[in-house]
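One chain comes next, on its own, written out as structure tokens in the form predicted on its own.
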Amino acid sequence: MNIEVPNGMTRRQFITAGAAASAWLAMSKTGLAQAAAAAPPSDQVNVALVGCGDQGRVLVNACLKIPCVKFRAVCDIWPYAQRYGSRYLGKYGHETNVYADYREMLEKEKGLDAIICASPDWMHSPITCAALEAGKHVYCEKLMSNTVEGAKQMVLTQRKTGKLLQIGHQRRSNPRYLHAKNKIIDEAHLLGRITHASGQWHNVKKDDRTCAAKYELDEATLKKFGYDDMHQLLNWRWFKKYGGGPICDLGAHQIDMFTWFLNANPKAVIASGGIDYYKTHEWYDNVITVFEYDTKDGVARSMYDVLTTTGSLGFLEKYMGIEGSMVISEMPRWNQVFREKATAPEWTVWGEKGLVKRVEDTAAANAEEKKAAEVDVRLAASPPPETWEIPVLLDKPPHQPHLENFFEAIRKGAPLNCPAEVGYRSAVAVLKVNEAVVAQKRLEFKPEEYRI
């Protein structure tokens, strides 16, 4: 496939775009064509993509591996993105009509069953509500909305129309996360009482996006769709009108996991952050936050930080209990469960049942390292824990299981893993972080904030 990349991009942006395109091209065209043809017409779900930026392309990549999905339309206000999405889908047998305005698309595309909304966050609510009102099911990227009011309207419209609304917190469909939650935590209680959680999302420094003048939208078109210039359109995540900053764009994933794994909504939050590096941005380039929860076992706290100037250790979550702890991520390198030898019963039976997999103590293979560890044990209060693994891997793109769940809900009535009400509660928790940064004090959640 010939992809024309706009002039004016930085070298880093060009390399990043090229890598993404290469990943798409690396997929077998034959396999994807077979997947598209495998579903009989009665099982086929006709879909439109709204938003053909980076995240939209990621979701298309995952959908192309799901047999029942047929793309019929592509919608984006930027012609360059329209062409990219439509041409790419065409190479895999998906003939799509192209639109700039989602309202025109919903009016003209009568055969659509569902839309995938990957627009900038500020448009999630109007696009989703319009699609639901038009009788379409919706898969909407997280964060559900950049305002609580917008998220609330999405829930109310979903209830009114009765159509399905899945929010893109894709870890809720990830088989490793499901195993960790349902088997390791809930069934076997291997961590004991969870008292703390922590997480991070660290991204390397990135330059703002640019494009060559010949690809820019004219001022009138930009104004029509709510943008002052191309800089805002290409870098919308950094502007308060369009998004919630990195804590919403990245942190939303893992803050949602804290709520899920702890079985509790946050009751309070404190946070610190600032525009410490990217001086021309409106949103904080780093945020550090602490949530407090009332769980069925007692008080728990989570610590979380999102940084945009270092990729140190990537993104992960850690859950710490009296009898064990667990590190988990969509990144394969973080997949460990640690048994506290001093407080936990043996896990052998759980290893035999396949809930965890034993990892040999690598320190024992090196005499000097073992000797040093023994000194540390004498000086410290806790012996080194046993290391186990979560014996579940994901051999699909991370978003594919969540999309599969959405399409199975449409076709067969399967329950959604992240329906509107769940996405709403996560949005309430995440959006309060930015308020806490401004307030510079502990903010409490009222129970009614989570209810509609």
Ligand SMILES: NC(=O)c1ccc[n+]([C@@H]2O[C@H](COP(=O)([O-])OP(=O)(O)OC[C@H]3O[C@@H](n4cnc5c(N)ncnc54)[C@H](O)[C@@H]3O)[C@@H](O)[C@H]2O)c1
Given for the second form:
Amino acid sequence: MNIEVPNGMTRRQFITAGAAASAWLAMSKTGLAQAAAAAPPSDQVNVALVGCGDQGRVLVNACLKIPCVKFRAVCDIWPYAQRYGSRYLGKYGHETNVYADYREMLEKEKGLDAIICASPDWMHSPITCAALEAGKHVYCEKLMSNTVEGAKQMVLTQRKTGKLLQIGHQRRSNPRYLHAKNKIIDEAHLLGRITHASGQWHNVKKDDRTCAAKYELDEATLKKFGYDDMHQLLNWRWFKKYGGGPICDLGAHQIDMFTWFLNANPKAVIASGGIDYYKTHEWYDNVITVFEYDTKDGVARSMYDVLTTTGSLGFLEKYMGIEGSMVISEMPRWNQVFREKATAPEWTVWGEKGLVKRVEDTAAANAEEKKAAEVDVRLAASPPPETWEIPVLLDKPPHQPHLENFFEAIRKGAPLNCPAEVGYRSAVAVLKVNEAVVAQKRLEFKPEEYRI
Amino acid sequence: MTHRFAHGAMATQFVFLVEHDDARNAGQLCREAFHQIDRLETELSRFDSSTDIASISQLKPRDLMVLTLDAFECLKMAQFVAADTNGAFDVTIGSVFAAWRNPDGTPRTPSLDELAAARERTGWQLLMMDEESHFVGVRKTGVQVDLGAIGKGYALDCAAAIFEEWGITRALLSAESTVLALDPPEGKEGWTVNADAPMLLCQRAASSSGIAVQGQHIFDPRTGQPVRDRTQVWTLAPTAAWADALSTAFFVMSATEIEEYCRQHVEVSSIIIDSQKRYFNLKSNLGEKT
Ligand SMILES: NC(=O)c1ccc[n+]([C@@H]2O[C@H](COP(=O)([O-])OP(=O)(O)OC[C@H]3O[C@@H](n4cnc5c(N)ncnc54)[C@H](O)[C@@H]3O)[C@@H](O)[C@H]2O)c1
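Could I have the structure of this protein in the form predicted together with this ligand, to go alongside the form predicted on its own above?
Now the complete complex, all chains and molecules, led by this one.
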């Protein structure tokens, strides 16, 4: 016996219940509209977005929370992305002109103050340099460029024009990372001498991107903008012409963090990687690396792996020192600071100062009791480290603080958290990994490689 | 040919059945839909302190916060259903959920004071929204929003929009206890969905809630108490978000209240299945059927 489904409007007749909800919301006088309209206007920064793909949209959402930002234009070679961006912004009251070619946009949009560049990596340098030359400030996504030469041009153009250039290593503005670096490591020196760092970015297996047939770009347009076909435009990160593969896409973030936290550029690298799984890519789907550093406290080494066929444990970094270790990530759950009981002084005072927060570990407490009773020699030889956490939470979208820093720099002259030179040094370190995979041996960095 | 594609997100399994000649093309479409669902999972999550939904709990009266479009649309739909069911559905119930759980997620029973404190910060009228600016505001500090009872439905509606875009529309999209039928398989009148007894769905969403679903607790936002031992309710509505939200609302509403709601909304109907597996179709007034 079947359950009889009663008639009524179908989904198509009633395409979105959202329409009913909107009508309801318009009717219900919540009083917020007035408050919203009265929100104080602040001095505006006129902005254009170049590259409105996944990350462009993430940056738009973060920018919409920064009151001074006014979008004036959206540039993307793909009409589908262009339309998405301008419609989205339109809903938030930002009227934007759309362009396919950034050069045309720079020529026509005279009132722009800044450009946000979220194009594929190979276009970062040409777009950024052209925008700087046109007198605009630029926020450009990481990796700064897929070539050292491209990144160098960006630094030189920035210097020549005197405009601001912020590279999108957003962790450098994340309050938790800032607290970990400035307070826990530099001020209190809680980890002691850091001898090792490790990190990983693991992404679950994913099939290639595609789009609905009707949105595919024609061959002439693709050629004009330098793409062989639609597959390569949508999956640019896997092809040598457009990007540097996962180590540049994902590894860039954390290799940059190692440099920052260890306060040293890598002096050598070895790496292994390959196209072991995917059949349609040019870049390695996994890379494992070891870097060496000369820090002010002595030698340090880091281990890093980027895997794109398993999501195991996600992405995180770890710093290990004589007196303690720290696990940190943009993912909130990775937030642990361990005190090595055998070598480190008490941290109570740092807890009181709010530098770290004690995590009550019931399992460890039980183990302590048991130890007292039975005298476990293994426990006595290596007491379990005591667990603390970093008491600072990011309560904004991850890219918002970094964008805020950029706009503060434009409006009030605040120092940039990731200026061109810093982005450049990271690019140099990251790009060498792919070379090391090919070379199959240890490659050294000459100090002058980091200088321009 | 019907192809099946599955993807884990939002703490559940999304399963899409697609009738299409080209399996590869159908797979690509589902891959893109799942990609957007992953994005929604991040935008609608309450677990990550950096999301809009989690940040609402930090707002103080007079603060204004811009929401992403999807967070806004989903929350707006939730508020609409809340207003429409006199608060039987209410996504501001996060504090009540929290009161009934230990930090590790295991169940506990709150004291009367704890419950009263949680209920203070619960109530859909504590949230204010403005469509022009996409601002949200609160009337009290500490309102915890949990979109768990509408987010999966909302994600299915977004997936359906992508299916329309691709022009592949013979599909049945499901997430746990919510299903959204698009066009039926060739030559059929609908997709057969098993609701104890089978029903045929076409261009319509159905959602069930009940004790059968993983023993999960549903709380009555009007009392702050868990609702136990009710019959199973199926809700049919034109969109998955609406059906999803209503299935929770109907679980805590009385049969008379449900009947009244269905009378007022031509596009909504509900089927109640009682412990003897008798079902009552509250729309067409079919009464009891065995
Ligand atoms: N900071 C982060 O956390 C983060 C995260 C993801 C991506 N990214 C970076 O953002 C950038 C974009 O990545 P994505 O994932 O959004 O890629 P995507 O493929 O989703 O988007 C790229 C967009 O750029 C457009 N485009 C291509 N060439 C262009 C050109 N010459 N001019 C204008 N537009 C052009 C494409 O049509 C597409 O819409 C990359 O540099 C990537 O490394 C950063």
